[in-house]
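There is one chain below, alone, in structure tokens, taken in the form predicted on its own.
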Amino acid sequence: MRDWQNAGFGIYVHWPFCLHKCPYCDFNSHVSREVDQERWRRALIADLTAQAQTTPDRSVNTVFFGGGTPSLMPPDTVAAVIEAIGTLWDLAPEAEITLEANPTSVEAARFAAYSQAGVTRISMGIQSLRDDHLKALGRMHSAAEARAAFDIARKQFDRVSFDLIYACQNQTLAEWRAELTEALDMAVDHLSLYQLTIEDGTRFGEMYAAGKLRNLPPDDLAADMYFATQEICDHKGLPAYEISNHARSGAESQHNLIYWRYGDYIGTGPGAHGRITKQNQRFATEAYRAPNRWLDTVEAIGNGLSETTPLTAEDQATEYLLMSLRLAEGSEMDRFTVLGGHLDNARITPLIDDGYLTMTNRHLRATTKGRPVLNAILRELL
């Protein structure tokens, strides 16, 4: 068995355009008043066609339209891309096909068209159910619009997830507990719950560096919010299957599991990354980030890749550990070894003794105590 078959094969489609750039966002997203939809549709299909030549005879388990704001894509573009994927590869009958959506771009008719195009799952960027926090986060929708958009999605799709951000400005622990409880009462089966992080290159990053991003929760309060998140979600039957993702059993994001379990995936669109195995060699791919450069390159040479880098055995083992330890199921040490990895027991044992890691049946897992400091644990291990 080739290693990627332990986790499956997916397709990531990046739509880089947004109506507005959120101040905390460091994703490859761009505000553009005019988008040549037909030109972008042709380019996405051309890029997928070129990359399919490197991965023949594959079955596609998942497709994920991310961004940016993919719910700004015309439904016929989504349909054309899904149809092309089904032509270029074997699209599994039960393939999970996810589209990210913002409440500002949710319309009942559009969502019906996405469903008809083949989308089976919606992931909504709600971010907060409180108007004051939405305003602080620079979001363009209200809490009422978010709830209405969620209701529209639930009527059209069996599987709907949404994101929330906590530890934002002026937020109290009681407010977050109440907001999370409300979210869990909205008949959800999957939630992505992220602590606000201040990233370089964002508007919030600039404000923070200038001392103008005030009233962020101190570290101890942010930690209390994290542990309250685990407690409330566990009680409601949505435990964390990954550091920031909670789901009822069977409702996990199958596409993201391909990443975390270190499968293969094609990335198309500006800035998209991929991991592809060809002739027993795994490669990392990366596309040009600037939308116009990516588009021009695809039209000139047939694909938008800026880099295709072979990964050494050590690279692969390291990437596997970095991704899989994020999961509650942890890392399979036998697979890690086959990939070429080696961990020094002198590094593992103290972390186990101190309660940060457990090792059971050759599975290494981060504990409840270890998950909040996983980055530090990984630095120690690697």
The other form holds:
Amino acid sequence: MRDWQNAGFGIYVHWPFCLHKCPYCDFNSHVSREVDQERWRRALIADLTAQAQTTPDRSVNTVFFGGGTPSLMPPDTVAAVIEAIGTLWDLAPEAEITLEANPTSVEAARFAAYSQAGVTRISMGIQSLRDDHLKALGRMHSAAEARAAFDIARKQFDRVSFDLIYACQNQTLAEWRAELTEALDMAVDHLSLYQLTIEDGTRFGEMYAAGKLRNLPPDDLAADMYFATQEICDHKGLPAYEISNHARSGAESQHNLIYWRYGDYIGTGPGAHGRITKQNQRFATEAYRAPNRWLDTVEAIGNGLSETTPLTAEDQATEYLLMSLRLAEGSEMDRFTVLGGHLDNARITPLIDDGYLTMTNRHLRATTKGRPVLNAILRELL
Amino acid sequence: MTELSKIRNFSIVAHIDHGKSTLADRLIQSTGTVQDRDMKAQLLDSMDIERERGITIKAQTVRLDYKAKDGQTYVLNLIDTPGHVDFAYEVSRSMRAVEGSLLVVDASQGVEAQTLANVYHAIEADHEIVPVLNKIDLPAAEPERVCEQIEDVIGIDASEAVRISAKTGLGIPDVLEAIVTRLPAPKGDRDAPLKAMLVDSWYDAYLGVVVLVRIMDGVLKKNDKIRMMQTDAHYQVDRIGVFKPGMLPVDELGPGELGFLTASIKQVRDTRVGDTITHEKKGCEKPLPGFKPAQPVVFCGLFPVDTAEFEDLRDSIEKLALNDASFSFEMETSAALGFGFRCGFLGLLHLEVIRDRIEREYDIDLITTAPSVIYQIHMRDGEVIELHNPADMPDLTHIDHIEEPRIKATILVPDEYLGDVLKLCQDRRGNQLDLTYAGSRAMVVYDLPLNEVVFDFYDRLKSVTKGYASFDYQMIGYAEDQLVKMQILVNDEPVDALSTMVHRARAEARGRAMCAKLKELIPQHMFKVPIQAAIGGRIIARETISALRKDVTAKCYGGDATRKRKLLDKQKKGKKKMREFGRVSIPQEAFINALKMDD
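Form predicted on its own done; form predicted in complex with its partner chain now:
So here's everything in the complex, that chain up top.
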């Protein structure tokens, strides 16, 4: 058995276009008035076809349309891509097919068509249930519009998740607690709850560097918000199964679990990353980031990959650990060792003694105390 | 060999940035010593560090052939000397080898502390001094005022100061004429037994030790058997020559001449600067007075960041010491830092230069511990111990009293910053000795403890005066004071490399400042890290680095694995630059930055 088979095989489709760029977003997204749908559809399918040749005879467990804003894709493009995946590989009828969507009325109007196209799960970028925060975050929708879109999604799909961002400017702990509680009351079974992170290369990053991003909660308050998040979600039956992801048991994102459990995944579309095992070797793939460059390259040579890098045993072991320790279920030491990893007992033991990690049946887990400082733990371990 | 009357030997005295190296370049160029196409700026500063920092560390010599207006050709020997106080010793001995000096003063800046210190060396060496006003082409030049200042402050006649611009070449012929007409020719007796001064020596990878000599009497030839009078070492001369500025072999060197010899000497340490060189047979009877060897005054520990590089560090230190007899080292073991070296330097600049050269030329990352001076520990039983390292402090119950070195510091500063300078000197336990004015600038003389100066005094001085003050000092002796050893404990463990000697009255303030600084410098850990300052067993200051509460990446999906992995690899490398004390990692730069006080 190859290592990836412990986790499964998924396909990520990146749609790089947005109507406008949010100031906190460091994803590969671009604002473009004119998108030649026909060309993009053909290119995505061509790139998938090329990559399918490296992974023959596999079953696809999950598909994920991310972005950018994939809910700007015409439903027939989505349908064509899903259909192509079904031809290129074996796509199980129960496969999870997620599409990220902005919660506006325009997009909600397409939900039925996406469902028709084969999408089984919607992940909505609601980000906040408060209009002032939505405005500060540069979002184009109101809280009311988001709730309405959510209700429509809920009717169309069995599985709906949404994102919220906390530790926003001027946010208090009490406000976040109230907002989160409202979110949990919205018949939801999956939530992604992110602390606002100021990334370099974003507008917030520039403002922060210039001292113009005022009243961000101090580190201690942001930490308090994280701990409140855990407490409230635990209480409502949506514990964190990953650092920032909460679900009712059985409602976890199967696609994202492939990443965290370190399975194989194909990435198509501008800037998409992949992990692909060919024979015994795992490769990291990366596609050209600039949309037109990617498109032109696919049309010229049949695929849009800029890099295919073999991963050393040590790289794979590191990646497995850094991804899987994010999960409540943790990391299997046997897999880690087979991949070529080695952990010094002298490094693990103090972390276990101090309550940051547990080791049971060769299963290493970050505890509720350890998960919020996982970066520090990884620096200690590796 | 050149007739005595056709030789002029001289040095150039100047404050940093007043144009000494540029003037030397112009003299070399306009006498045709170096072809224009081979010319590069600061030709005599051969080390990268010298060029980059605009300082001269090592004295350099060049022989210029100059056809004067009287139709005669003269040999002009220039010794280019360092300007910085740390290398004052090198200046004073080089001055003994020449008869005159050009005193270069920036026509807009005027006389500075370094100008003063160096001109006094020239006066002590009985030099004829020719004042030269440089940068005369700048709009801010005030030649009249600066001439007055030279006369008032230094007390030499400046009425015939040569006005030049070394940058544009203006006035350079006048400088050359002044050297010939105003500086004296050397004296000496060709027929007397050989008497030569060992001015300097350095290691050359191809030739072994090269010795710079000034012939006083007699003649030195190739293959001569020579004797060093102080060390009584005997050698046979392999080569003799002069610097033009490259090494040019000659057949003999006669009285008044400056040149080099090589004689299969293995180490710079085998030669003693100031020694008298004579012939093995029929040697001269009375040696030259000689010089006191340079003594290191500032000490610090140098440790490799990566403990595996200890042997490389040893190797690099030994190599540097081959060429620098003024720098001392011995092995040191620190509980905190492992194996390293306790090194002695002439001053802080010397320390920085050596440290930079190790890091740069030998590619070794270093941890530098707090600089210390030599304390004299007077024990109850009458013994006096020289303490170079606070970590070696003997048991207090056996100590009668402690003495520390003091200096006389001369500071020249524009009037408007005088108050800040006085405050700085008072804060550093200074006693004012003198305060006079030269025009709108004050000259302040302070008696200060060296340990208050070695660390960041000069930086502070520059910052409170916006760079307008100049500073120089000399050692004046030892004095008793209430000194205590202050320890720093990190996570309840004493870190010996952070121990310092402080004045009792200032210990608490110093301790608080160091703890606060360390709190900024040491990253948060997953547990609370207390930082304490202690004297003996008594805690005098405390800070706590709170435990890290949250440090986790919010979003980490398929596209983030590569980036996260590379980030971890980078952090792993960064971690190598930290030292672990128990479970606490202290960054390498913390050892020195913890001492920087903002006053």
